[in-house]
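In the form predicted on its own, a lone chain appears below as structure tokens.
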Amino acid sequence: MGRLLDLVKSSYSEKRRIVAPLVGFPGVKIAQSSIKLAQQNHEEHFKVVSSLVDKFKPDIQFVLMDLSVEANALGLNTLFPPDDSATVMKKHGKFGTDELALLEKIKFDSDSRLLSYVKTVELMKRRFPAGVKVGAYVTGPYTLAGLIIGAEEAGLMAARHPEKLEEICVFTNDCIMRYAELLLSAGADAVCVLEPSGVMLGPSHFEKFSVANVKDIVKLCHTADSDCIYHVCGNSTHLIEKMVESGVDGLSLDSKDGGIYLSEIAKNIQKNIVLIGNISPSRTIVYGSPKEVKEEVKALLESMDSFPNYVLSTGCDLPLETPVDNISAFMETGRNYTISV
């Protein structure tokens, strides 16, 4: 607990920043692999993330971002395109209480693909250079509930039958906890809870269906002396206070395109919470020139100069088509930047 904060503050005292873009899929091109293969084969997965560490030398490297791992382990219909992340198929029809009883019987943490991610983390921890922290992802309890029962059904259930949705979120969180425990045992230095669907909730519903459960994941991470990070896509400004109440060590926040102005949030947040972000993953770094990337990154760094609790990153995972030269420009700017205060 507090390992990430200590690292961030130590770097700040040396007038530099921790640089850790959320980058996974571009490594597929570097390693001459495919997303499908990497998401199903731990040796191939390690080859992809290892290629990123070799080329860019980030301070933290996560596994490939994949919101289908837990859902697929529960038997949900999942598509595996060769050049795109696995996708859980939309559920049709109402979710019956008998379905939850069936899901509870599944030996969730024996799933081969889920275990391949655990094995990838083990390889990362064992083979990465000592200075590179290993990050893993889990799907948030509300988002996983939405994948199981359908996103629209989850929204309706939150309003009309919150007690039923609470029951489902308790179940999904139990699955996530079992997965997180395996990841932590494999050596994950940080576990990031991906809760993209949470942005559609108001603060009270977000607290009930996500935060109340994520608190358990935080405790599990802290018991393992690892950090827990919350990630919500889009404009999560209305949820920041609740996210902090979960006890997480860091908040990974979306870009200005998503409505997040990081320096404004930094003014009002506790200094023991690490802010991570927030270069847009779908604009300049994908379609701009290296020069434009450097200018954008420099402007963000300058705006965060007075805040010690900050990690330079992207607002979300970088897509496959992100030019390697632009990622290099991002890393070079972050590495060469000197904090002026």
The other form holds:
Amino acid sequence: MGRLLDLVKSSYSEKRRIVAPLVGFPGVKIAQSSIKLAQQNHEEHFKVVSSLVDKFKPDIQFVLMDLSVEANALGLNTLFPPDDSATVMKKHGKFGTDELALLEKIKFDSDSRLLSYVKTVELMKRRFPAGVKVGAYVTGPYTLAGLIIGAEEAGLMAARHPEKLEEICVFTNDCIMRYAELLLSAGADAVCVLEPSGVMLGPSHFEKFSVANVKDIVKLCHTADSDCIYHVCGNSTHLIEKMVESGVDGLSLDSKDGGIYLSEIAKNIQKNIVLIGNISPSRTIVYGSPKEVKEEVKALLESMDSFPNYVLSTGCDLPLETPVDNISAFMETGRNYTISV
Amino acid sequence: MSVLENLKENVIAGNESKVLEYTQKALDEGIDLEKILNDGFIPGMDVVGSKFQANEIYVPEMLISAKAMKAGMKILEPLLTEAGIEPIGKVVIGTVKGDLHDIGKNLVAMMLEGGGFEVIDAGVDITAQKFMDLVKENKPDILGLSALLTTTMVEIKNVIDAFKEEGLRDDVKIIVGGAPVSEDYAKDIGADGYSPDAASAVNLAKKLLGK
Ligand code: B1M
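Could you please show the structure of the form predicted in complex with the partner chain, as a counterpart to the form predicted on its own just displayed?
To see the whole picture, the full complex is given below, headed by that same chain.
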């Protein structure tokens, strides 16, 4: 289907933007399903994401965002509320190298829930209309380490025993790579690395625990002729240079509320990196009116007019309670917009 | 460097064993307890807070400093109580119902301790009823509410409303924070104050108590 940058450039030459909100959970309402069902069953999951494609016709459709897939496949306690994303329970107690050795023995990539995500991607690839790119998510190596040992413990370990944490992140990345390989074989056009916990780190720690490992995921994606995208929530301005060093094709960045000024970042970034973002999911899309959504989307698009390397999206994933009319307003404004330069 | 300067520097560096060593040394030298607090721990945590605000250090560095300070304070606390030295104020703090995020709340709690407050940490996923019980039982000057999810931010308002309904609102100052919370939201829901980060939470708490 061609790589993201080519697609973005060719639509820019036609004065249009690629439109791809990070939307998954609102499809649960449209398809009259439940998050729990969709996150455990690939047919149901496919029903949810295809309801979004039918209704909104985005250029890229991702699977449901679920930071517990890999952690759950590693045997960590996970909660499955009916109408909320699966969540890894808080880790209690210390994590030692003995436990790492135990985790290494787990047949991670034969976990049924993880495989249900792979099968969903397979269905998306086979059944989506031509022209809709299929996106998959993996948890970032540092975030997965935090889910295993506890997010606070990971922060402490970064400062006190970086070599130990590096070892854990190499292990988590190995798991992530195995999962990414399956997703790519199933036909994912893009793999987005979700590294929300990375925002807590300074640039040098971020490089050591995340970027150094994500570089391998990027290579894997490129071997499959697919794209790799980095997503860090919150104010990741201090990490952008490092994210770029990983060799990724795109950066998916949080909203202005989160402290990200996209047009400023666009000025300082290489033109071969696609910026993806960054309408506020909560303030604008969940709590705003369709009129406010239209105004904000238009203002953002205008501010990005002179940058070819841009995809209109949301700053983060849209929650279940997002009004469908607001997603329609987002899509419509994006579709009807004509670049003025 | 004097013992207290060493103490301060090791709080900043987050070196727990050195903080313990210099706290003990300061006590052995007969330095006044309040002086250890005011010239060692508090200025150390002040520097940490300012560096965090200025993006010179990040969460891991702040966590180790806060943990080192907390370890040193463990030695001082019983002695302070024994000597009848009162904390500058009492705070109950917790993360609201439905929300399990606690790193930010823990940092706020530790910075408040470092700033001379007594802190009762209620933990995470705390209902309005539990907050009311804790306030009745402990009679704090300040109640701190933290929320990290847009879906649980509304729970802060529910807690404040519950305090009003029970006639408890005037018994305690309520401060709020967490990534999705803003100054405007805090005003709208009738909180006494909002702070964007742990360091300013200490200044806010002091200001509310007129310290
Ligand atoms: C009282 O006065 C005050 C004053 C100031 C106060 C204050 C109180 N409280 C905080 N402050 C302020 O001072 C602190 C220090 O300066 C600051 O605190 P912060 O907490 O903001 O900052 C901390 C120092 C560091 N920041 C953090 O600790 C949060 C980091 C991120 C990565 C995060 C983490 C680590 C976790 N998470 Co969650 N998590 C995210 C976060 C993404 C991000 N990039 O921010 C966020 C908040 N999480 C999110 C989500 C969706 C979720 N999380 C979940 C779970 C988790 C973990 C358990 C895995 C873990 C928490 C571990 C823990 N023990 O806390 C789930 C919910 C669980 C639940 N019911 O709570 C789950 C629903 C995901 C899931 N399904 O697994 C998102 C919220 C979206 C939204 N806007 O609603 C999120 C932005 C990431 C994302 N985009 O996915 C200030 O806000």
